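Presented below, as structure tokens, is a lone chain in the form predicted on its own.
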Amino acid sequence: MSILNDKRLLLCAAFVEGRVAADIGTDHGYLPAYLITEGICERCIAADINEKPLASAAKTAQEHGLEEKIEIILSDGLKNVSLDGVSDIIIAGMGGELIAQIIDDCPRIKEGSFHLILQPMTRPEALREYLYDNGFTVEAEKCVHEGRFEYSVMSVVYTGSRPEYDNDKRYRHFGRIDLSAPACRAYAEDRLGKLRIAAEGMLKGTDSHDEGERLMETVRTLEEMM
């Protein structure tokens, strides 16, 4: 039986490209002990700013023999972790404007050539917004349907230039997806849902109504897209 089996993290290991990768509120630890067991990493960092999921991390690496390729380490983001030889930065089950403050607290990501793996569970747009405004390309983003939910993990490298397609609503709401895929045009369905439901909600306040009549017009344009 294969350590893991959320389809949102099977999809962020299957971005990653080299041999040395940091999982960022690292959880369980189940990310990081299945990508050193299937050959894909050589060694993983597990990292989380709270003590009792990297004992559960702690756990996972030691019921599977991998004390001495899997580093527990407590640290609040990536503040505590050396980035000395990794690879691959994975940070998911966040909220999007958190990972931007953790990507923008670590200087050093924009000194090396690190991939990032991000999964968003929340604002992802203000994440791709970030992204864009501070020299990272989004150079690939993929979906998955797991439970009752639609996610999307992006693949990121910084280039320190502006990316040479737009930050225009597309963009910002969809992401990098290719909508001709369905577990694709699932995410931008929902996605879509969750924007008109917002809309709606602010067009029934006084003082929320102008925004509201700004965002549903955003939820028209993305309709057409579709």
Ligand SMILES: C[S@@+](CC[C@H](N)C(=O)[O-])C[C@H]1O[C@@H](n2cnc3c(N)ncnc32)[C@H](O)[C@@H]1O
Contents of the next structure:
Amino acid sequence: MSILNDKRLLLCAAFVEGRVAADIGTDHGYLPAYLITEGICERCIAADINEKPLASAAKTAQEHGLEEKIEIILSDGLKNVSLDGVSDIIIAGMGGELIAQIIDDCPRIKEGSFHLILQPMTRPEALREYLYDNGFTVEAEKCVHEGRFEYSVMSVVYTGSRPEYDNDKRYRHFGRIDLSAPACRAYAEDRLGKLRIAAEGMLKGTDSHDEGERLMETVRTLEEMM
Ligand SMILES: C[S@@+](CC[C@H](N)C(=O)[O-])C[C@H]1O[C@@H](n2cnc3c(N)ncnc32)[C@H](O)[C@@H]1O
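Switching from the form predicted on its own: structure of the form predicted together with the named molecule?
Full assembly next; the chain just shown is listed first.
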């Protein structure tokens, strides 16, 4: 049986391009263990800010005899992680703003040719906006349905230049997904539903009414794209 059954993390794994991956916020450490046992990577870093998930990641590595191949590191983002030899950096299962903060706190990301695999749980638009404004290009984005939720995973590189696409409503809210793919359509519909609920909530408040109208206008623009 495979170490990994979670379709969201399997999609992250499918984006890995090189032989050494750093999984930031690894928690149980299943992703690094999967990448090695499947022969995708020869070495992985499993980093987390908390001791408890790291102990769990160490246990996963031990159970599969991978102690020599998975380096377990206590780290806030990439602060204690040496990126020497690392090809892919995976940051999954966190809020979009936290992922953006972790990237921003690591200037080294802009100095190498790292491949980033990013999977925001919330506020993906904040992450996409950060990436656009800071020289990162989203080269591909795919979606997956897991449990009751829709997720998108981004494949990102630093170019230092403005991306060739626009930082428009479609990019910020739907990302670079292909709306003709069923999983991506489901993701876009889910995003639209969440935005509509947020806009309706704002429209009820006096202080947030104008913001609600702007958000509802965004919802209408996005609906026309569907
Ligand atoms: C919800 S879990 C996601 C685990 C796994 N990456 C996934 O996608 O299933 C989030 C993990 O990120 C860790 N984390 C939160 N903030 C972090 C930070 N600044 N640096 C490193 N790890 C962090 C948490 O301790 C937790 O283990």
